[in-house]
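Next up: a single chain in structure tokens, the form predicted alone.
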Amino acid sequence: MDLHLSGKVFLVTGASVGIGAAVVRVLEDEGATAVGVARKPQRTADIAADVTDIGAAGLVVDEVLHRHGRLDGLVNNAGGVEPRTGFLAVTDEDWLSSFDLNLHSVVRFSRAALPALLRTGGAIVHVASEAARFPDYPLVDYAAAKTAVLSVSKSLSAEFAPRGVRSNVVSPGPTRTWLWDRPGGFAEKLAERFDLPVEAAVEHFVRDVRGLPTGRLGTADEVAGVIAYLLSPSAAQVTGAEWAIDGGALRQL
């Protein structure tokens, strides 16, 4: 599907693994340019940069527009999170560091990239997550930013959507990427709290525990086709919208 994106340049966060490095795949097989950036250099993500350090947003996008010229995008994918045992657990450095992370890089970037997608009538896409709209105690600093970030875009979209740039959110339900599978990860802790082998416990999540009407967990490539529609002018009558992705889990009205 061409989705005439041939020749713009885009940002993309936390794009060395997962969503964002698919992200990244996607729109370069589209044509476009994709600028990754990440903590630590990959073929993904050319630039290092901490996107919780405050300086960091401005200095990424001057370095964009230093070698590209112009900013058609921005992909708002850089995230985290740390299962907790319960509310009290959860210390205020924790509540920091989870929204610096997962919420504050989510506005630094998007004022740092505002002017220069003015003059392109570019697009923002926010990565959030069901935990949004889904909260639960082992996520529940994660999911407070999270939802966060929808009430962001929302006025975003409110504001700069009349001078041309559109700011939505894709929420991603339960999706393979390396939060599963690095050590450690979602699939080690269902294995031990399922107390089976790791795959017999991440099927037994999809289908017993969460109902996944898809009966799957979903994938990175999947997340990145709908971004890069979002990010096209194809989507140029979306703003303002969350797109869940989360093989049907949240069907709430």
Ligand SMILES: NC(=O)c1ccc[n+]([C@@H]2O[C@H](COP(=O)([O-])OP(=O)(O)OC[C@H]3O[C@@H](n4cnc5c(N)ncnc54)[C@H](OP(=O)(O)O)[C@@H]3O)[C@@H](O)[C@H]2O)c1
Contents of the next structure:
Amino acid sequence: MDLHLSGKVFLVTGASVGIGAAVVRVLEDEGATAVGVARKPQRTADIAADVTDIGAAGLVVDEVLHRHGRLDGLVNNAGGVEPRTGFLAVTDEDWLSSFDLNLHSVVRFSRAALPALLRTGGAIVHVASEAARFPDYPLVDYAAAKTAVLSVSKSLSAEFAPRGVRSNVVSPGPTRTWLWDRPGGFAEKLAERFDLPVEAAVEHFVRDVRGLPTGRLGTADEVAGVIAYLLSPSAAQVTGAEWAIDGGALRQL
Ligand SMILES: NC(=O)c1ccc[n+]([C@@H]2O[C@H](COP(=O)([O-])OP(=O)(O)OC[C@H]3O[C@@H](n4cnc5c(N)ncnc54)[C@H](OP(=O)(O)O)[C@@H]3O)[C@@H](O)[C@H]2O)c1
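Can I have the other form now, the form predicted in complex with the named molecule, not the form predicted alone?
First the chain shown before, then all remaining chains and molecules of the complex.
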């Protein structure tokens, strides 16, 4: 499907691996230019920046405009989670660092990008999480920050859609990325929790614990495909929306 993204320029945060890297690849396959950001640069993220640094957003947007002269879309993807043992173990510093990464970076990159997006009639997609609507104590600070992202996206849509800039959210469910497979990541944590080999633990989680209707974890490419669609002119009437990509995990109406 041609998404009519050829010649457009996109900025993707957290793009060295996982969902962000997949977004860069799908946008490039569509003929667009995608500029990625991460702390450790890779092919899909050649701007080195920490999105929690207060000045990073402005510097990164300036660099994109210097290189390409325009900006047609922003993907606020950088995020991360530290599993907690319980609310009482989460310190002020933990809350601040979680909100800096998962919420304040979204605010700062949106603020920095909007003047350029208003010139092109661009779009923003924020990557939240199923945790925003399914909070639980091991994710207490992460879930709260992601819920706030849903709110910010709606406010941005209300203010800027009348001026041509759309704002939407994608909410992935369990998606197999580096977050899962890194040393000490979710997959190893599940293996410890269920006292099973890693793959058996993941299978048990998917089928018995979460009961995911699709019977498997999602992939980064599946999330990236929806993000590319939401950035495209085909989604011109979609704004202030939240799209779940979670294998049918959340079933509330
Ligand atoms: N995978 C899942 O199951 C899942 C489920 C729901 C929601 N999500 C959300 O989806 C988004 C992407 O997750 P993922 O699974 O693709 O994660 P991932 O595989 O851990 O990748 C995270 C990316 O963000 C970058 N990053 C992390 N901290 C950063 C910082 N302070 N400054 C700049 N870049 C930073 C990382 O690169 P560097 O380390 O080099 O900086 C990496 O490129 C996140 O917002 C996450 O909360 C994921």
